[in-house]
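Only one chain comes next, encoded as structure tokens, the form predicted on its own.
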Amino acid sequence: MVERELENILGKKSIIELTPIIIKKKDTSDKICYFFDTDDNASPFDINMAYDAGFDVVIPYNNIKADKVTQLVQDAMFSRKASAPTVYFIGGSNVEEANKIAETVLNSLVPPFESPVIIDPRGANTTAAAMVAKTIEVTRKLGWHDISGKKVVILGGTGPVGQIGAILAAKLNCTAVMTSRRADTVKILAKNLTEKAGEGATEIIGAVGITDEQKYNLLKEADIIWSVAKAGVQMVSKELLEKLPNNKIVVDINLVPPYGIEGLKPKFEGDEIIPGIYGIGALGVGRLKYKTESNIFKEASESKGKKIFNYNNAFKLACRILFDEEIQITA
């Protein structure tokens, strides 16, 4: 009865026509992520971050030097489709190793094979970025506006954060005072930091600080306070903490006791420590360095082409986290 019904309506010689939809498959092609290490071992930390970021495979090589480097990006590409969705990430100790790594692994890319660059040596750069961001979120709370024109002084400065951190306050025209225990490493170091900090940065000074009288007197002026020594290393005593002037602002990027301000606890976010000194503890730097360098990953495997991401990139992005705004340094 119904066949009836439905040939009566549409004629026994009605031909229905279909047309095939074709789907088309989505480049499922593994994002995978090269991490050159220059030390022993290659960085559990950042290893972990780009896999949480995102990466299907990350494939780590340690030791790596220079001039190891050119093979294994031209095997890493050519193996690949030109858009497979490849990353470099280039970490270590080692910060002028792992600047001509990035330099050689951006000279070693060709058309069309071309891929982002991460460089973040033992976590330096998105670390630095971190520590200037909240630095400056704690300058707006007191009504200082910016760093500008500030003195800082860079506690134990010649390790990776302290040269990225050295370079950001020389590019965002701070009085930048790196200290060291030899005299003669630190000035020659902070020569060489001015110049790659480029032209319109102001001059980055090194320093000696070792004993409370030497640290006092490099302190009295400064504005801010960086200890970015080892971890585990004091670098500051309360006694000599209270015996400076108000009107600062110190951050400490230790989370291993003892701290390298004693009194700054971890989690202080501008906190009070003795009346007009404020503190940042590495809990806060923490954080917003984990934003950054996991929004960093994503971006990088979202990218196409050559593209480097460094510590302008870092600051940039800290600051969007932060402020929803970009602050603008020196190129």
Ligand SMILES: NC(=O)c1ccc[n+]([C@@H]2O[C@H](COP(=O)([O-])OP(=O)(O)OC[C@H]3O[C@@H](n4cnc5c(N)ncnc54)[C@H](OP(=O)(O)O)[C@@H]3O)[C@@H](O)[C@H]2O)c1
The other form holds:
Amino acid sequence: MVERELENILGKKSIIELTPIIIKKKDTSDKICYFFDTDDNASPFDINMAYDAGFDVVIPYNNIKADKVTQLVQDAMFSRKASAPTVYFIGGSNVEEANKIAETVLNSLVPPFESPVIIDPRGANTTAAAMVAKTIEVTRKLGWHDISGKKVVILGGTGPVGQIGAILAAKLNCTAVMTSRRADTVKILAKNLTEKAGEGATEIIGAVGITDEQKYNLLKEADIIWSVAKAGVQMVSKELLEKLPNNKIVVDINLVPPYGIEGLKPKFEGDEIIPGIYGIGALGVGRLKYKTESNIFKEASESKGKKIFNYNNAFKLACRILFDEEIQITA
Ligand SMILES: NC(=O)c1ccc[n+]([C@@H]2O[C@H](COP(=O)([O-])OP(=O)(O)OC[C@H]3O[C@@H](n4cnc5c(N)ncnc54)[C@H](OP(=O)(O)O)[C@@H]3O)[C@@H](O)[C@H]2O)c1
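Alright, leaving the form predicted on its own aside, put up the form predicted in complex with the ligand.
Below, the chain from earlier opens the complete complex, with every other chain and molecule after it.
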């Protein structure tokens, strides 16, 4: 009886179907960056960069060693949803320990809680990547055929930036010579870095460069000079620069006076310092470094799963920003 009355009202074929609408809630988990630093204090530079690139929380851990990170990573990953955006950033001036930390973090991640890992010890990966890309930019402006095969002398090259610069130069098939005040240290370091650069890369040479005479002998045949010593240390005087044969590109990444190369101003973008010697200053390198690091943070925060962002990625990214193209380096 009731059915017939309903049929009269709705008509026989009117069937009301309710299709459930599933509203997928946007994952609103905070973007968290765990920052493991080998130094006494995690660098405010990288902390600021991470926040400016969109992280909600950046948690610095100081004085970190590789044997401490497994526990930290396990506590970090198991307390969050697997899909929650978590990134591990490894910094500090101890490049070797930073590499071990990055490796341990990667090995500690288990599915489905895997996350991207960025390694940039004291900004060395992004700074060296920017320095090499800016050098290539000027080689192109000068009509040099290619950077490969060129002789690169890395003054004060035993710090984080010099070490990564040497590896990138070797991977680009340059003849890379890194200088130091410490004969034994630089030789051992050069050998280790050559191994890290891997198959297909050229050998990195370690040399002592303290006196002007030693520096002159190393620099006279260089096509490219990277001055990467400690901030506020002058490595080449104007007098020494004027003695050198011309047709060279000189990069100084030190922004603290006195600058690394006398007469090379931070704003130089391939300007001629003296006839035939072209300078690239710390500001141009710094701007590209900033963009590269910022892009890496953004890309990592949007990446899912296990992925490492190292100097290879930094170099590829710096080239994409500068030339809109990738430049091949050895694996
Ligand atoms: N423009 C940018 O965007 C940017 C970004 C990051 C860093 N930076 C700059 O990049 C440079 C390198 O940074 P880093 O952290 O790799 O360097 P670092 O570790 O502070 O120093 C590099 C090397 O400089 C040498 N050195 C120290 N004091 C010296 C002295 N009085 N005379 C000659 N050599 C000396 C040391 O080599 P030996 O003991 O083996 O001789 C040391 O290993 C710094 O100037 C830094 O400010 C620039």
